[in-house]
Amino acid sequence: MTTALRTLWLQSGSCGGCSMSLLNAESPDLYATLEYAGIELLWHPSLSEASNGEFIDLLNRIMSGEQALDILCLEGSVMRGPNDTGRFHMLAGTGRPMMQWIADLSRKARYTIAIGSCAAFGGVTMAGGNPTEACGLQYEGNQPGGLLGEDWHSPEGLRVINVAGCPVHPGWVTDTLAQVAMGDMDETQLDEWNRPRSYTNHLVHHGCTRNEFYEFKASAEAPSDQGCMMEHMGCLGTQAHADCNRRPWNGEGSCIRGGYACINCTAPVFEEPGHPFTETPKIAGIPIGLPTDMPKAWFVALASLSKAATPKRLRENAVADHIVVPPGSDKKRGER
């Protein structure tokens, strides 16, 4: 029997929502889906039971050789601060900051991934002027660096696996995991930020439920409308890259169905676009972010012929909370 890829799990700079969310994998469930994948997790820190002395045991006895460590996940920004020390998080009872643990960790590990935004880029964390340091573990934003520096590699091989998100969807982690343990992950397998291509060759856009309302640029005006959401509302769909609307939480969630924008999570720097999320900042009436590969000009023509050929049903339901206009049929009451 193959030995299993033994796991260890960290959180820092972080709300624990990408844990939160890790806990909803379902068909099958997280402890399944592991299971098949050939994972054991050695520590976790919302789902162990061992005691923070058996913790510390564990961690030195990786770093002694010992126990052997696979994959090193960390959840959550490394605090950097303050100047540099890391003594804004402290590891409890080893009086380490927990930026050191994690760097020592991270040259044991075969593998480093970065579980959110944050871990992966600094995420929120970092936002507000980041006054405590927060930097990802291989970026400082979108600039090449964070902790483990540039040109780091892990023993075998790989950067940082950047599964980003805020929070993560949970088959976005159990998907790189079970890639990483069937030895299928090299370089091909992620895209220019490091990021899994098993979901980020998708566009948000891609399965939105709106779509049809983008299709004839019929947009919402306020929270709450039907409409799409791209021209006013601040909505990146159309930019961002994962499978949120292909494959949503619990089968039936994600940020467009619930009526909130897409604020493109997966990206660096999301926390910080320059203006209020809601808004779609625009130059001369054009939204600035265009859909991703489309040319201005193309937008601009495109945009301008499908509002002249918007249907009544899709510009009167775009700006309402609830179907005023139902979609015709071409029977009449009674005809068979």
Given for the second form:
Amino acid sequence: MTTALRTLWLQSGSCGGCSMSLLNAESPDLYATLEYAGIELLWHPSLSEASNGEFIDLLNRIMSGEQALDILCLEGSVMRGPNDTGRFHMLAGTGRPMMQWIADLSRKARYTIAIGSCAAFGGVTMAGGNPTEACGLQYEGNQPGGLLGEDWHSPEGLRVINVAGCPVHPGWVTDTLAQVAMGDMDETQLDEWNRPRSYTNHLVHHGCTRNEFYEFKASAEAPSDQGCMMEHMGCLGTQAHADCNRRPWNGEGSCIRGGYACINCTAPVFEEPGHPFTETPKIAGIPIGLPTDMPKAWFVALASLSKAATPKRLRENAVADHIVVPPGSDKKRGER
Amino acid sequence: MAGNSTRRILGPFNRVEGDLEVQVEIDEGRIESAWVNSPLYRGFEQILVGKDPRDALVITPRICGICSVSQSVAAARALADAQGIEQTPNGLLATNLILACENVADHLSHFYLFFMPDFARSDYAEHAWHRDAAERFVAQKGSASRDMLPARSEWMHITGLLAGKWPHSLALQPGGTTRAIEPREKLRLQSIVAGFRRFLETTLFADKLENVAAIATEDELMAWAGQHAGGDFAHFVRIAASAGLAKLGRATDHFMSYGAYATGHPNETHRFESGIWFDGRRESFEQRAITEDISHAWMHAQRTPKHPFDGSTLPDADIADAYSWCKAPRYNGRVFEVGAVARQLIDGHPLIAELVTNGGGNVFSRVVARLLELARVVPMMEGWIKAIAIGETFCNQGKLPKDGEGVGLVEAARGSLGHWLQIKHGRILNYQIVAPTTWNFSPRDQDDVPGALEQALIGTEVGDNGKQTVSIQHIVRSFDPCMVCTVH
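Output block for the form predicted together with the partner chain, input the form predicted on its own:
Whole complex next, starting from this chain.
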């Protein structure tokens, strides 16, 4: 049996939601999944016994080389402010900015993994005027750089692995950790934003339960309507890279299944869409930001065609919050 | 200040949500004075200014991954207040269910993952109970986590059905929720709650929830724990008696609750009533009595304590006399403690009333109140699911005013959370948030009065040079702090 990969999990400008989401792992539960994957948690802020000085001793042992470190996970953005001092997040008990600890520890770890869009790109902490000068490990929004710089590579020759999402699906994290532990993680497994292709080779649109409404452009007009949310409600599911509707959340859920728009939270700069999140910006009545790889003219032509062909069932169900017209049956039509 | 005192800095505390540093002054092995520092600032109140008010529903849940739904509900209520709309009956029931799901999960995580693992520490190796406690509760490897994690994950399926996902849902809206359910989903919700009830009645309590909720006195609790020794609650009661937890961590004994789980009825507005508990008496709650003081926070541009509608959040890391990013909220100028013990006391639960009379808010009564809430809230949820009227609407639609203001108050698992929203020209002019742990882990105010945890730590025995920190850990964690909400 091979040795488990020793993993240190740190949080900085974070809500802790990626860790909380990770606890939702099931079949089997989180600890069983990590054990099977060959991941040993040296320390995690929510899950470990060691506190205070015991934890700082661990950091010092890693820095001195006495304790080997295979994987560093960072959850939350890097807080560089005010004025590049890092004082918006001092690591308690050390009198030292967290950003310095992260930079030092990332030199020791064989792999560095950004957990969530904050650690990957800066995330929601960068919204507004980015008052804390937040950034990601190797990106600042969609610009390469971040804390470590564009050219940084881990001792294993990989750049930061960005498990982006706000929050992450527990499966995205456990799959990525398992892939690293199996020695199966290289550049080909990562997409153009260094996100694991294991979940970003899909669009949120895939498996969307509102697909029939999308086909006929039968659109929701208000929160809780059942129709497609692309035309009016700001839904970015046709552009967002993630498998949320193929790999549901908390049993049967996803944002769209929950009745609200996909806000493309796995993408850099999702936090500043340039319009209210739940409103689709339009030019001359046509939504901007149509599906990524479809010619716009075709989309508009097909949309107007399918709109004209929308069955009454979909037109009425789209603006109701429950099914008001169920599907009929050809064979029984005469009797209805 | 005594002559031979020494200062120690403790941190980082883990198994609390977010970042925490505590400085203590120790004299003859006891804490003389304490300073609580929230060392991380994230700037959400600054981020929100200038945005479309509806964007608060996307941004504020992301303040916190553990109280995410509570933040959503507060934001939705502030928007509803500004719009002058109410939730539909189904929307109100669904909101209660989603919020209760989070609060129950938080209490469960606190007990099993954050609080109990400290009893596996070698500090307790001499005690007869240590071996059993370690086998059951040691971090990550204890047998309890194998029982608790799957139960928690299945429980969160309630949010999968009603809110899409947890955390960071956008299902909670001013007029209700975005997800109407079908008949089969109503059955599914009932099954999920039934499964969780079985976990609680087998593993945590080893008794019916109704019997736990009916425990009315401390003597009854002790007798009950003897009769249901196989459950983890009784296990805790035994350890608590031996470790003297009822004598640890008493703070101000002034308590506050905004009232939990809206009923929609004008006379009895909440299932757990709102109010304050001051000098041993219950009084009604008035949000206008809340102020925030920044005298010891790294904040500027405010000379005197202000009501959140008049407050601002402008960080300045160079303020003299400051030692935290946390402001000091006060009610009528006084320090108040919030959380499950406050909620259950103000709601008049006899067991909590007696525990507080006997020993105040302390490590023991805080944990008991949380577990009692599990036993009280889960049966309420069963009633809410039954009351959902299939086919009726889940969400009222409103229109945002160009100018206006709104207040959104909610009880998160760890206490009272408030959002104060002001809108001008259709944009957010000011957004102020006061979180539960902002109350409990407040720094000193302009009169140098320490916050609740700072008071709770005074007198704690920590051994020579403060080497025995385990009592401090119990006291800190007994509040179930959420530091990411505290400083947002």
